[in-house]
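Heads up, the chain below is alone and in the form predicted on its own; it's given as structure tokens.
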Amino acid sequence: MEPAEVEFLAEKELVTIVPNFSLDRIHLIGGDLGPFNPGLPVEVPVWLAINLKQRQKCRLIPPEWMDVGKLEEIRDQERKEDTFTPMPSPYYMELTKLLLNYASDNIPRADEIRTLVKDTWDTRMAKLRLSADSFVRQQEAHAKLDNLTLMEINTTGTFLTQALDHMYKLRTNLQPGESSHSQDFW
């Protein structure tokens, strides 16, 4: 899966905007939508916020999570623990770009709320990395990892199923008692 198909998947993510036109509700495949009162709020997908607010239509009021104590305290648990923590939301990552770059003057302290993210993640890659390291060198043949989200899994599956691959060949090749001395690698 490739990350702008991770981020589609996030743009259905709902978030709550605040209007400012009248619309009564919208029938959509996905579900109904609204009705759209001029400063009530409503949850809609993070696609049609996104929408929404390019067309100067609304203001998006930023999810619970996204908040600069809250990351601080997820930030700070993820460094504390050797295993990874959950998430506030499995698309942590995505909305957070996606909400900074087209309604980061809606979100307040927008800047610490991006680094504190960014911390976030490059404290879970490092733990990924070493997950990895330590799997491949234990030579195990299945990894059990808990709360790590599609992005997160996207970002090293690929690396990771071709090295165990590359593992797996090597191993069967150097089995002892073999006739074949098939030096076929890749």
The other form holds:
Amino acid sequence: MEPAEVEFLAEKELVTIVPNFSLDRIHLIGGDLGPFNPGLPVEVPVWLAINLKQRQKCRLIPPEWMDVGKLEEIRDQERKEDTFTPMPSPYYMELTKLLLNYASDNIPRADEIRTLVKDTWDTRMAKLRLSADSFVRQQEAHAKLDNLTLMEINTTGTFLTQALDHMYKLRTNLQPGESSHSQDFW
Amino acid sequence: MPSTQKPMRYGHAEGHTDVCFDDTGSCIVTCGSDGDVRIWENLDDDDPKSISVGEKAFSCALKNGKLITAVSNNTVQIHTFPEGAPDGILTRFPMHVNHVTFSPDGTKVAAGASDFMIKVVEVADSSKQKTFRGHDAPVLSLSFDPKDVYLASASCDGSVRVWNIADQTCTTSWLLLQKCNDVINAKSICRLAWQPGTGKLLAVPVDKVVELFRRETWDSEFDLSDSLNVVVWSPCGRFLAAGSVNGNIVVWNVETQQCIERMRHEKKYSICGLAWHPKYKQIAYTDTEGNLGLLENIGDVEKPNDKVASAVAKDYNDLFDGDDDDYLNGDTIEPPSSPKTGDHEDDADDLIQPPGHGRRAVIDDDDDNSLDIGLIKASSGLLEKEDDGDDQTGGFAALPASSTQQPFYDGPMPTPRQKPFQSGSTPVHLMHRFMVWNSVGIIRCYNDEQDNAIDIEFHDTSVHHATHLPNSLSHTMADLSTEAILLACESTEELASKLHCIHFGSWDANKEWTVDMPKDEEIEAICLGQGWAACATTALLVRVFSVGGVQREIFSLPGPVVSMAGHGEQLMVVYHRGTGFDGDQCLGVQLLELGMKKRQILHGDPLSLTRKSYLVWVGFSAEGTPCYVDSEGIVRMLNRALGNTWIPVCNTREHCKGKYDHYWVVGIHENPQQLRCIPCKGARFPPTLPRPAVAILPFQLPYCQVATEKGQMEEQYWRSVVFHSHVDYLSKNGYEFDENAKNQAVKEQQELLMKLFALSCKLEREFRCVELADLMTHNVVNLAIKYASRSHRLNLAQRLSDMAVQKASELAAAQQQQEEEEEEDFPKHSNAGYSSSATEWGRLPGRNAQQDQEVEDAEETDACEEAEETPEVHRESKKNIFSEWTGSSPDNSCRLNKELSGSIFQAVPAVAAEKVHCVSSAVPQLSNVLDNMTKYSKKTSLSGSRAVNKQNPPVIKPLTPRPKTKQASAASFFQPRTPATNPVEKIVEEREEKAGNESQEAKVTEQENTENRRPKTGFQMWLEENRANILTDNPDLNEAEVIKEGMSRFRMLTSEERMVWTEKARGGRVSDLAEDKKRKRPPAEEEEVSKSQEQKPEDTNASKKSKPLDPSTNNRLSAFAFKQS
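Please give the corresponding structure for the form predicted in complex with the partner chain, as opposed to the form predicted on its own shown earlier.
Let us now look at the entire complex, which starts with that chain.
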């Protein structure tokens, strides 16, 4: 999967906006949205929120977890634990990127939030690499990783599985008893 | 009796705090690590005055109107109290100052700092300083000897020292505490204290005990145990309170050494500040997390204890009486020989006025306690709940006062009048405040050093773009509507009070105007309506302006204004009607209409408020119903249907999580039912930043037993009635309104009634059933009758039908009367009945006809849709009298009436006369019909139904569409008709004819029966079954095409198959007939129909349209069924 595809999926997440226009309920394939009352918070998908924001048709209310205090706690927790901790949203990275890019004026302390999410992300990626490394090193057959988000899986998933394939092939070739048949394959 | 512990409240940011009372005890003063000193009028004070004294405040002390604080820039500052103006720096240290304290006479201040030094400075002249050196670690706490001889100090080096102030020498020293290097590492802050008055004991909290040291001998007298941080003495010196690190507060009677109170902090935070109220038995305390708490009625246990403890006390008093007498002023300690005689009075006196205690200087009048209470009450502004507590303690304190010869008023106290306010604004004294937040937009005001400006923002940017105005006139009031911004300011020395309007809706270039008020007249409240603006002034005048600036009406108010609100052409003014007592406000309300027809709707009626509350919001719902909110969070709305009474529709406090949380109302919508408000944590109003978000609360009428199904449905029903009464008001005043929403509401209400009916049926409450049926519209009554007879409650069914008859005749009479009136003067109707059907009758006939037209259209589409084919609930509720009594074929009579009313407009007297005749002749017929009906409902035999059939004269089917079209065009002369209707009707007829051809029997029956009987032919039944198939095969067929297609398919069936259907149809018809009788379809109607040939097409039309009614009523009934076994 491409990161862009993951981002596309993330755009289905709901966020709250305060519209500054009035519009009746709109009927879309994915379900009904609205009604939009000026000044009244309403939940819409991220894609619509960004679209409206770009046209200056709304004010965005950041998700509850997008708060310096909460993110600091999450980051510290993530650093403290050896395993992956649950993230506030399955698309935390994508949402942070999207919302901070398009609506940073509606999010208090946007820069700090960006840094905190990046820190958390880095910590998690380091853990992921570490666990992949120990997985390969100990020649384990299977491993279970909880609380990974789609974007994180996406970063290493393809590479890791391919690498394991290759290694498997290499290893099986090293095994004595293999016939020259497989040598031909290589 | 245990003392009362009020819940803790947020006082400061987390961290070290300190607390003290002011000299009179009228307010609590706290300081905290956020660098603010807050002055609380009482514990419930949501808007304490804050004085910023520095980055962090470590300690504060208050005496003689001077507030001394130790702050983080290592200085000891003076502020004036209660103004909070800086009054210079008393002294400086190289390190943090940990504790400051006043000498008992208030002339000196002692400060102990982290540089191991203690300084005693004269307040009047800060150059006169005395320095005490000797501690080897930061000084923790200090305490002045009440006799001004000694100074006690505790330090991190573990020592507690007593210094002689005169020569700055250390008199004695104990090594009591655990050593540490800094204040933050100290286990306790060791707030020691001298006994007030005599100073014969020094209390030092050491680890788990309070050590009491005897003066002069400096021996440890005794210990009182608990793990302690802070000690304070009661002003009388008899009680000692101590706060501990783990959140306990313990109060001892020192003489008996008995613990009289033991309190636990809610969250077990360390207590770091304690203060006794100078007069009452109250202790204020703060913890290290910044919370403030209050204990009340401490030591009320005294009396019972006294007897038990008197012996001990005697011994104990003897112990130190010897050398005490020197220090006594005479009345501190009760004579041990007579512990009971003066006991009571002494108690009080001691607590109130410690003799020799320095506070006497401030309170010049010892005994005038009553006056003090009054003072306290007056200064506490709007009295909050705590008054109860105050009154108790106050009563206690007032006891000795009665023995002195002061006249003392003991009755209810007048409440200070609440000040005028703008709805949706936050207090004026804030630097950043909302001037208004309403459904149009937000006006914010910034008033700080750099800027004095007003920001206007519209929720809907299509109304107007956001604006920024300089606030050079310092406007304090504002209102906002979709066409203008209204601002007002108070007068200054040079300038008069001004009203400033920015009419952005104007089409000319000059959008602003201002009006100066006459001299000495101040604007107190303003509001905007549609096309007008109004202001109320101190001269008790309401001045109305047009939105363009023309002065219009002016009228006097009976009392000082509290608030105003405008909506459309309605103006609501709330004012003081008189003086309220015991915390109640006494408000009146006027509601005026300033439109073309000017009139007053509420003539200064009293405004109902919750007890001890005041008004916080006044306004209109988006639909124009007056509403208001009081400080207890109750939202009330005008119920126009019940004689303009106020009905509580929501209690916002029920939705609050914490005791100090509130909802700040910004708007009310009736459809959909929304209370828009802003949740405020720990405050009554929101801050401007971060931008608060609007939340939506549901409404709930305070009905009983809403947990039960019955209560719930009753509440829903009446809520629906109340929240849709605005429709009646709007229609009466000629506003346009959403017809669909109204229909929806009526349908919802009737459904609820039907559910309630079914529930009562199930509970065997037949009387209740009848009562419920009384609220139903006619058609739903029919359903109810049906339901009752189905569930074998024949008695009920009979009663219901009697009621239906009565209802119908009443309505007929009303209608007749009404029409007669109409002929003279038709707009004079205002029927404000409570039931919705009754109010329907209050409508103007023109509108009525128009609605009927709309309804018809809706019906026709309904007939096509066939999905749930009986929208009668809302359809028939609109029908006029004819439909009411003819019941099942409403369209027929409705059109008849339409024609007739049309003829009224034409003023053809002959037709009118005929109509009257119709009505009068109809009533006796009606009763006959219903008699028949009830008879038949008992014996549901086929023969009975046949008999009815025979009575009916055969009706010739109108085969030619011509008269109909002619008639239709005649009707369209008055009301435009939708062309789509006729073809469909034609098709339906055709279908019937063809179906008749299909089966001989069906045809015969059909001709025998009238159209109203509407027998189902085999084809129709087949079509109903197969319609879905046809539709799936040819999805874009319209109704007529579907029928055609169906016919061709039906013909393709074998004759046997057709016979099966025909048989079915015959079987079904029997039951249909039975049902028809129950639904009391009056045969009289046919007679009438036959009278005029013209009306017949409609008749058929109507009967056909209501054809699929039976199966769907069954569906509906089954939906209501509460599973009868």
